[in-house]
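Below you'll find only one chain, the form predicted on its own, shown as structure tokens.
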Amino acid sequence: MRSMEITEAIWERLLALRQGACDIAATDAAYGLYAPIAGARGSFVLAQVGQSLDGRIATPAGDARDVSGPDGLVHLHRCRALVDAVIVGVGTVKADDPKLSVRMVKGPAPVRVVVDCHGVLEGSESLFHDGGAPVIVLRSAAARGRPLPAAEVISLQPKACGLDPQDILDILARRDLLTVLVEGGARTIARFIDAGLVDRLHVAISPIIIGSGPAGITLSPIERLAGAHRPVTEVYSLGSDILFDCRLERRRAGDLVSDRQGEKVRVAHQA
């Protein structure tokens, strides 16, 4: 396990590395977790998952306040922090009713996307009126949703369980926002990971047992634990919680790669 400090210099160099003013060829903890995600160029996508021990986000009523640490917690805001993008689903911003902020840290804040599927925001949830970074909202193009304020509102056109997340990445590629958090919930999480988009997966473990609830990951079932995935890990002590760094293979158009099952598939060319 990896212990980390970062100081202010340390912080400004990542924020440095992230507009691309300087290199960085340090053994640091802290670069060896940061400089992946403000070094990227070209579409990169990192997934979050904060956690109980027992793997739980929140209890089975929805209270998912103070899951994470409070090194958990800055944490999360570096991330955002180093991104373009962060996308949640429309149940977190439902039940959390989320800023989606960096104020836990100094650096740009990330543009807000929700996927909001069926339509079903009202506008009076508070990321359209914070005057915040920017929220775009995306919506099935057969979705007859409210007007929100303050929101770029984009149809997309459904596939058979929903928004695509190869959709999701192209339409915001479009917009230049390339290096992209995945934040939650757990089902916007597993969609993009069991489409084989996500590069890297922080799994943040707080010292707390809930029990029972919703569970941080809930990927599609397989059948034998070959078909599980086994990243390279690299473990690193945040203070308060430990982190799992995870290192996912990005499945790229025409790749042939094994699925959950373990049969070999070829990944259609995206348009």
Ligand SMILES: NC(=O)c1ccc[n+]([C@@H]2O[C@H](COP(=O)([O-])OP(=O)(O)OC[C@H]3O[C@@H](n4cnc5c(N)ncnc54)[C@H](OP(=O)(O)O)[C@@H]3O)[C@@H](O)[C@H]2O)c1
Given for the second form:
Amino acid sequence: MRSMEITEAIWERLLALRQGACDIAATDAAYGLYAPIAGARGSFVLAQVGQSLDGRIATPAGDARDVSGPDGLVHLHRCRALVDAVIVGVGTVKADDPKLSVRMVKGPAPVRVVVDCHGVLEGSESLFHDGGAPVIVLRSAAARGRPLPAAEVISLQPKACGLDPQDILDILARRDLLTVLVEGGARTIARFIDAGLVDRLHVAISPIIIGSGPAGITLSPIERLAGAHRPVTEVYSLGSDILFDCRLERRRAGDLVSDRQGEKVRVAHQA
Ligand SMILES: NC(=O)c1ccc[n+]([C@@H]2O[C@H](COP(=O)([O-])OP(=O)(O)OC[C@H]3O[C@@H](n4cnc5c(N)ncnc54)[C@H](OP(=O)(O)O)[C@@H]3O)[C@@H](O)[C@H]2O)c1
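Form predicted together with the ligand structure, per the form predicted on its own context:
Let's see the whole complex now, leading with the same chain.
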């Protein structure tokens, strides 16, 4: 396990890398953890889960505010500052009323994207009124939601699975939002992982046992462990939390990949 100490100089280098500076051959743990995000060129998807020792992300009543310890929270803010956009599901906005800001670190705030397929947001939620980074709300073309203050509302044609995560990435890419943090909740992250569209998964584990409540990651079921994800993983001590930095198999059209039952299949090209 690597111990993650981050100095101001390293953070400045990472912010410069995010702005297009050349990569450097640094061996610091912090650089190893964050440079793949800051230095990503083209489409890059990071998903992050802050969970308890027993794999929960909230209580059954939806209280999730202190699942991560203080260092886990700073880590999350660093991740936000290194991407173009942060995506959350409407369940997270309803439960947490988050600002999705970078107030714990120095750096730019990402565009905030909410997947609100059925148009249930009311417009009173904090992120529409806090004067923070721009907000984009993604709805199904059939949804009849309310007008939302200070937000761009984009309608997407739904597929069988709801809004196709690839369509979400494409619509953001058209706005030059190429590097993305999928921050939760569990259902939103699961859709991106099931679609094979996550490059890195960060699982930050905090020494707390909640005992019941939603799990951090619930994917479509598999019968055999041969179909399980077995990502190459680096482990970091953040201080209050332990972070698993997992490289997932990002599927691109034409790739030969393992499906969830362990069979090899070729990824279809989008219509
Ligand atoms: N600890 C953490 O790291 C963390 C982070 C974020 C949130 N949370 C907690 O997680 C809980 C919320 O998680 P959640 O899983 O219930 O909600 P969520 O993922 O935030 O939102 C789920 C909602 O978004 C919709 N949705 C997401 N992606 C979609 C897509 N591609 N197409 C169509 N609809 C889509 C879902 O539709 P369907 O109903 O069709 O699935 C559902 O209505 C809260 O308690 C929050 O506090 C914890």
